[in-house]
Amino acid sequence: MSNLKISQYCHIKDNEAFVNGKLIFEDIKSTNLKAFSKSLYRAIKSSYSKFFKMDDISRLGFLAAELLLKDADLSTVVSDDVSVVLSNSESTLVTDQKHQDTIADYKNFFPSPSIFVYTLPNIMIGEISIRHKLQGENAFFIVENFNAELIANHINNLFLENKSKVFIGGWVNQSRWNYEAFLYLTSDVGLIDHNALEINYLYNNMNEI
């Protein structure tokens, strides 16, 4: 059993954003996830020119981390201790359809460097890690729903290994019908012990810890 901690939380869901449990910002009027995630992206006052060319999920995981990390010390980490592991069910599938759209007409076929570089799931955490100049491993699980006992398991190896010290963990999922976010940072330091028993109950109580 390892001795991590979760210090930090982040939720974002139906146009909301939580931080550790409360509601740092709502936008009602936003109809889907590329309105939200521009709406968030001023709100926080976030400054990053690669945001507006990213895909939509990959937004979400940027936000998200940006909402984790905001008051994270991570200063004296070395980059090479940080890793992040996430998870979702969709992939880039909303993303795929797009790229998928661009090469269905023979006649007019136009695919898109910058469509098709976001099939990946893997290329959201590049782009975390690139803005917060993390260089530890990483990974990306497809499951049918989130599984807590997944990511924590790979995160405690990861950290009985001597692999990373610091760990972003969770899932980031879109689909054509809906969005959701939740990633949590686990280390020697917090108040939470990471297992999935406590981190199942941070994702199903969001805004009720």
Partner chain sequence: MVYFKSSNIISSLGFGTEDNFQSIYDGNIGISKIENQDIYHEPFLASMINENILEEKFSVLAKNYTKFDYFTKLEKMIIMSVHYAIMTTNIDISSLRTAIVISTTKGNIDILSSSYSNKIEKERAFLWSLGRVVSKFFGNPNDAIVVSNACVSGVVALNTASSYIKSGKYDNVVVTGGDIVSRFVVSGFMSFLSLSPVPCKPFDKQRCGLSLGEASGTIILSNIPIASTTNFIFSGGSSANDANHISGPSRDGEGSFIAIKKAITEANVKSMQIDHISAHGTATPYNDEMESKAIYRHGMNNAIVNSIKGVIGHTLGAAGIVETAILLEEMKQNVILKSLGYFEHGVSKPIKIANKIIDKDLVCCLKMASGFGGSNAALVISKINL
Second form
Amino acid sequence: MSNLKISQYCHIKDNEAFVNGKLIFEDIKSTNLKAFSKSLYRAIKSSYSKFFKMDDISRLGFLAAELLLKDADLSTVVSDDVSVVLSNSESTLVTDQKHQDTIADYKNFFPSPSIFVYTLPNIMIGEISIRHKLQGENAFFIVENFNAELIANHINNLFLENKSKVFIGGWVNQSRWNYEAFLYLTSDVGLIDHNALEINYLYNNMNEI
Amino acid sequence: MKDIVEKLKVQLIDQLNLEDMEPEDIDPDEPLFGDGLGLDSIDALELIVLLEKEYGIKIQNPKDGQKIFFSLNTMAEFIKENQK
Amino acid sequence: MVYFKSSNIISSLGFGTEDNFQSIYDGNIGISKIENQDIYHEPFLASMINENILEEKFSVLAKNYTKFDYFTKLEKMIIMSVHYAIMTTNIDISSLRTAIVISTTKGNIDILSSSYSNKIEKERAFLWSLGRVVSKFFGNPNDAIVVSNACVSGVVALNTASSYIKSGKYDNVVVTGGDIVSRFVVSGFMSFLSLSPVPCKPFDKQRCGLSLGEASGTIILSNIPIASTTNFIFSGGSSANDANHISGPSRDGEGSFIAIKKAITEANVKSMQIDHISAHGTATPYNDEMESKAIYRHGMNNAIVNSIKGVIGHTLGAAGIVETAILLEEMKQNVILKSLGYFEHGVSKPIKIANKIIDKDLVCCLKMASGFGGSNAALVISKINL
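Next, give the form predicted in complex with its partner chain, keeping in mind that what was shown is the form predicted on its own.
Complete assembly follows, chain above in first position.
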């Protein structure tokens, strides 16, 4: 067991965004992740032109990290002491299908480098890391369902091995029909213990700290 | 020439996902990379695909890209010279 | 402590670690011209596994198992690799104390293609399903853990496995992984203009891109050493992000530098103690240059560097495992394999590249990896005598 504490968490799904359990944005008009991510991006007044270059799932991960780190002060932490450990169920299959569509027929064969580059789930870790200058450990796990134990265990191990001091953990998934991001920030400050029980509670219940 | 430039502006915004830009925001003489439009190495590869897909022009040596993709005007000129 | 117990490599060169090592030692090359319209409409270079031999060997092995009717090529490669690796140990793969960690970038991505056999359900394209197939095949009761972190997946999987053993969560971890040379991946790298027209030439002045390869590999880690002999211990491992660009490596090697720094710190070794480095060495102009800077910045002046990608290509999710297995074999035999394709020094830093087979006492070695998403990883292996 480590002494890590969770200080912030956020949740994006079903056209709603929550920070620390509190609804901060909803947009009932958007019919897909692309539209919703754009309206959330505008709402939080982010200014990052590379956002529009990202595929949908990276946008989702990027926005979740924006919400998570908005009120977190990482200025005193060394960049290589901040690690990102994420997971999902569908890897990048929605974007994979887009790439597949460009190569299915060799008579109409125009694979796009800007689609292909996003066909790896850890690209979103790269996008978040570039935005916030995070140079610590990275890992992306693929699990059938949200698995708090796997993420908590991996982060606790990295902490106990002195690899890193601050961690972003969570789940960023996109399927053909829905999407969901749940991220939390953990370090030696915070009120919630960092363990699977608490993480599952935060994941399932969007109530306030 | 002017037609190609105007068409390219729309294609550029579409193909390179410059969703926060309008065609009139792009100066045809402005450098596409570096300080100008701020495109990067993946965009450069995407421009090679664009030329092939939309204009049927295959760039044999990617190193030529630097000159061809300097600005919208240089791109348009290259298209005019190489289009069958 | 975390001990390396056993390994296996399945590649175009052979179906075992020793076979692969010997074949590389003998100067063979696995990269060849591939003419396969299903993968690419023009001939291309890659290192590919002979499907007939794979099929033949798998049918022998699968006779004992009848739980599934159909396996994809990748599933066969991975199952076979695990089978061969576990065979030489006394580890019970069906025990709750044994975990399976799988490294892959794209898994069964060829299932997305409409021409794919309908005998395989589409669900198998999910990477977690690969984990389920493998653990079910071997009767392992734990959920297999699937790591998909671009080209550093293999090293991250090994690092993760070593943490499981250090923390006491498991006694043994089977780390396996693989990727196939698919239309999906070949087309993508073609669009990136990153495939070399000749077998790739890591660290050479004329290098102009990578060669793809397909392989599966397995490494078994354990908390119990092999009795009364030389053992190899996993002494440190780490990963780091460049935080610079999603496809281009950092120009100063910052992420790689950090990953190495943390790995050697954990291993409690000094830069000068590193005898040999198995680099990522993809032979793209930027990757090799970046790695040379990371190595040089650490002052690893005693280390001789090689990359086996000139022989078997970039095997993506298998790379970290396969190349670590070869590194272990090098350490066992105290031999550094020649870095095939290297003739004229082509990176800015004066690191020593193995331009021939070199005999050297190898006590402490480093494995490096880097990939898309700005990801980097490293691990350190130390030799001890029991």
